[in-house]
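Taking the form predicted on its own, here's one chain by itself in structure tokens.
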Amino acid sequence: MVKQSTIEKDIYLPRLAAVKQADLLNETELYLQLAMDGEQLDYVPGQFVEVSLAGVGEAPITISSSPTQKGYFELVVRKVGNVTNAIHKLKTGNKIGIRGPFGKGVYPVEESKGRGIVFICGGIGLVPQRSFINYVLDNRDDYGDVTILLGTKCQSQRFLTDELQSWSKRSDVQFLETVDQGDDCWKGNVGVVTTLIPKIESKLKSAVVTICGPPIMYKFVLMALQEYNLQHEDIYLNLERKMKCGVGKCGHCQINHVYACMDGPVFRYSDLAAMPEAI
């Protein structure tokens, strides 16, 4: 049973972690394998850390690895601003600051046992979902059918391709992928991720569904799922994009009376239904 970690006593004090591996996955995504100095980072799928670089700043990044991996943890960082641009320049052996892990709203690791799970991922939304996906695959007998839907804008923006291929070859996983914009080199599905949903109709009947992707994707995925009469409490959405300070102080991620960084970043759809501005 995975246990949610206890946050360090001083939530504002970064601890050091060393870069064990840094690989550029495409033009905008960087894979980092990190190890804390003298300790283990205990976390559950869905939690995030605040990554800081001295003299540059800090950014919340969701952990992408499964807690079943020990001795290190993994992040995938998109280059979108000053902090993430600086992170992309990190090399093996560099040290960075880590606060966390943070987030009380996490993926339903225990609640989903014995049930099928459908992961719906859009673009960089694959990163946080990957933590839960690989946790489930490492504890495969505890879960029912596993279905992964992935949509990416175009082939050049795909990443973690070796891992995607390994999922596609597993007999105990249904992996479907699509790109919004096809080209001569892409032989797979073309269209947005919602075009894959009718292909897995039988898997949706009693499944838990988790969704993470660009904000516009949520509305259309939820509309598509309405046709299959899923219970809202069985749908989980990751709202990590709204976070900033990580501890509910800046108000950047406040949604009515909740904070994505404190109460999420993963929420049941049934809990968000009364907060339409959340999606």
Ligand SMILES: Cc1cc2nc3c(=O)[nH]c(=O)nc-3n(C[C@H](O)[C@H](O)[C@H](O)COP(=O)(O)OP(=O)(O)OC[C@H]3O[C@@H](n4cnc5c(N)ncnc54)[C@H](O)[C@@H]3O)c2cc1C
The other form holds:
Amino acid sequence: MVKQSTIEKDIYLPRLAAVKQADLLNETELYLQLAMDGEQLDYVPGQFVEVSLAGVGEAPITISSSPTQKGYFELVVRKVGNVTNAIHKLKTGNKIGIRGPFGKGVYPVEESKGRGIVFICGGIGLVPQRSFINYVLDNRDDYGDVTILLGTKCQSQRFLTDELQSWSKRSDVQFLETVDQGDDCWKGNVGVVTTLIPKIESKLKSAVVTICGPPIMYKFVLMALQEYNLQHEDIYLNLERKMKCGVGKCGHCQINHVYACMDGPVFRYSDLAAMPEAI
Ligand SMILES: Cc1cc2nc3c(=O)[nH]c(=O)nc-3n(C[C@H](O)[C@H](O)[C@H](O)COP(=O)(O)OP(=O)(O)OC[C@H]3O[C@@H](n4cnc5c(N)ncnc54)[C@H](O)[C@@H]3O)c2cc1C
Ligand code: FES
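Write the structure block of the form predicted together with the ligand for the protein whose form predicted on its own appears above.
In what comes next, the whole complex appears, and the chain from above leads the way.
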């Protein structure tokens, strides 16, 4: 059973982690394998860390590995601005600062046991979902059908392709992928991720559904799921809001009375009903 880790005493003080491996996955995504100095990072799928680089700044990044992996943890970072550009320059052996793990709203690791799970991922939204996906695959007998839907803008933006291929080859996983814009090299599905939903109709009955992707995707995925009469308690959304402190102090991530950093970043859809601005 995965235990929710307790927040460190000094929540503002970064601890050091060493880069064990740094691989550029495509033009914008960098894979990092990291190990904390002299400690194990205890986390559950859905939690994030604040990554800091001295003299540059700090950015919240979700832990992409499964806690079943011991001795190191993994991040996948998209290059978008100051901090993430600096992260992309990291090399094996460099040290970075880590605060966390943070977030109490996490993936339903225990609640989903015995049930089918449908993971709906868009673009970089694969990164947080991957932690829960690999946790489920490492404890395969505890869960029912596993279905993974992934949508990416175009083939050149796909990443972790070896892992995607290994999921697609498993007989105990249904993995469906699509790209928004196809080209001559792409032989698979073309269209946005919602076009895959009708293909898994039978899997949606009594399943738990987790969704992570760009903000626009949530609205359309939720509209597409309406047809299948899922309980809103069974739909989980990973909401990334702008975050600074990560611990409920600065208010950057506030949605009404809720702090995405503390109460999320994963929320049950039923808990968001009173907060239409959240989606
Ligand atoms: C809980 C959480 C988990 C995240 N997990 C990942 C992850 O696993 N991999 C990954 O690549 N990115 C992740 N992000 C997004 C990442 O934190 C931002 O891309 C990063 O903070 C941008 O910092 P920057 O200095 O490079 O860019 P900036 O120069 O600050 O800004 C560049 C762009 O990024 C946007 N941005 C800036 N700060 C944030 C922020 N805190 N949250 C969201 N958008 C922001 C800005 O609006 C702007 O469009 C996550 C964000 C949150 C809140
Ligand atoms: S990031 Fe500061 S309150 Fe959530």
